[in-house]
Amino acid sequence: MIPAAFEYHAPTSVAEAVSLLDRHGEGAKILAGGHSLLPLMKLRLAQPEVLIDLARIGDLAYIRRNGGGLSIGAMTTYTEIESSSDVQSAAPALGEAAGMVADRQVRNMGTIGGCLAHADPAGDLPAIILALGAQILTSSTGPHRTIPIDDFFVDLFTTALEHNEIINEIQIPALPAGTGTAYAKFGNKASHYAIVGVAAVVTASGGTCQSVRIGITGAGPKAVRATAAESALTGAGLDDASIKAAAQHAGEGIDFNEDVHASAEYRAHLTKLYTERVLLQAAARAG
């Protein structure tokens, strides 16, 4: 299909951009990459007055060292994440999880940031980036403003950013000694959308879990963090046994979706099941 007709603006610096949001309001939409929305937009399923594409901020799109953790640019590609050193040192499942988004072609042009601020509820970076504790700093008009990435996420194709505002940087925290992290997910064949991803980052010292963060995907309306099993994990020791236990807790406060794809008791089990995998590989890599 055809989109509908829309006013086009191609920024050159984040300053403008965010004036052409201010001035256009809340009929103006973000190109980040555009594999999410354009394929809408075809459908008609969104129908943007006027379209903003960022492709032409350079300044948006780098990966950098912050103090042992990253800083990261709205506008750095998947394929740049996966392929990035300082991602394998600093935060390696998130290079694993941008190197399991959809296909070559799409990684090569979606986003980090229109990933995180489109908010699809089957997206693979959410579950890692709430894992990973970061946080999403924003320009706009007014403020710039830092949002912690756990009040980021809000519902179904919907997240904390106002109108007029735009990712500008996601911040990843240092790791403590002794952290590993893992994502794996169950993913549609054709799409390759994650029909439940979960990510995990497991701090440990002797045998023990000292502290865990856990990102699901694809299960629910929203990425959401498993608190019930990160509460049954955390002082317990990292054996078969008590990772399993804990993994049985990953579901617990989840509206699990229910589609053609999976029924709601199988995302349940399927929520269960890559919990259990995927707290078993970052123990293991947490050593």
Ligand SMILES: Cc1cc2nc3c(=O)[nH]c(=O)nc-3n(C[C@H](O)[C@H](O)[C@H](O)COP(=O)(O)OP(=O)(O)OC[C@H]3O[C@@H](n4cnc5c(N)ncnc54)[C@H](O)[C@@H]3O)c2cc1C
Given for the second form:
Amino acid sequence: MIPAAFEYHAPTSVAEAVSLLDRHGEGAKILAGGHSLLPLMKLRLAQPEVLIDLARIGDLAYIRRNGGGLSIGAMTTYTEIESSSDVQSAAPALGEAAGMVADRQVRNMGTIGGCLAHADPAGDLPAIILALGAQILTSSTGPHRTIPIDDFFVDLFTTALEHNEIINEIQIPALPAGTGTAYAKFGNKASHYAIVGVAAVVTASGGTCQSVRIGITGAGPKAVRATAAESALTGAGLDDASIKAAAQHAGEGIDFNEDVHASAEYRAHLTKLYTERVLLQAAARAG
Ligand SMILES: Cc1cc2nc3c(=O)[nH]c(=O)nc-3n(C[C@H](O)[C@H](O)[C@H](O)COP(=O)(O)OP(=O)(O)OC[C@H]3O[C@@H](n4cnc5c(N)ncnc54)[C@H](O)[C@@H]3O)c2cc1C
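Previous: the form predicted alone; requested now: the form predicted in complex with this ligand:
All chains and molecules follow, beginning with the one already shown.
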């Protein structure tokens, strides 16, 4: 199918992009990698009057060390994240999750900013970005904002972004010594989207869990933290039995999706299973 007609702009700075967004109001959409927006436009499920393409803004694609953490520009692609040695040393499971997205063509085009702004309930990165406790830096013609990731995902395809606001950077905090990270998913065999995907970031000391964050995607309408499972494991030993017991709480509070790919009951089962797996892996990596 051919998209409906639209006006196209290719700004060369963030200031120009946000001023265009402001000028064209709710009829305007940001274009990043285009791998979610363009299929929607071709199906006429989205019909923006104006597209503002970020591709020519040179300073939005980067991965920088920020203390012990990371600053990642919104236009950084999955491939760049997957192959970054800085990501591999500061937050290895982020690189692993990026490497599990779709296929090479999608990973070469899709961006971290586009993935988070789109808030697809089956997207991979929301789970690990939640588990890492990231912050989302945004620009608009108004004040710049820093949005904690815990407040970012609001509902199905809905985030805390205002219509005239763009993501320009994702900040990942430094992880304490003794921290392990992991991401695993049960993916759709054709698209690889997560039917259920779970990420864990575990900090251990002397075999005990000092802190843990767990992010879940695919299971419900939006990516969420498994706070009940986190509470159950914090302060407990990182042995198989404690991890299995904590993982049983992973689905609490989730209104499970039910579709052609999996029933709600199966998603609830996968959520516990994959939570156990990533907790075991993250704990082993935490040493
Ligand atoms: C065949 C196929 C398979 C896929 N499989 C997977 C998969 O396994 N896992 C997965 O996670 N994803 C998958 N995807 C989706 C892919 O990851 C998308 O690239 C991603 O979700 C969106 O990123 P994008 O850069 O392409 O954004 P775009 O499509 O350009 O934009 C998506 C939305 O975000 C907005 N936006 C983009 N950038 C910004 C910004 N900086 N600030 C504010 N708003 C912004 C746009 O206005 C639009 O509403 C798949 C896509 C395809 C086509």
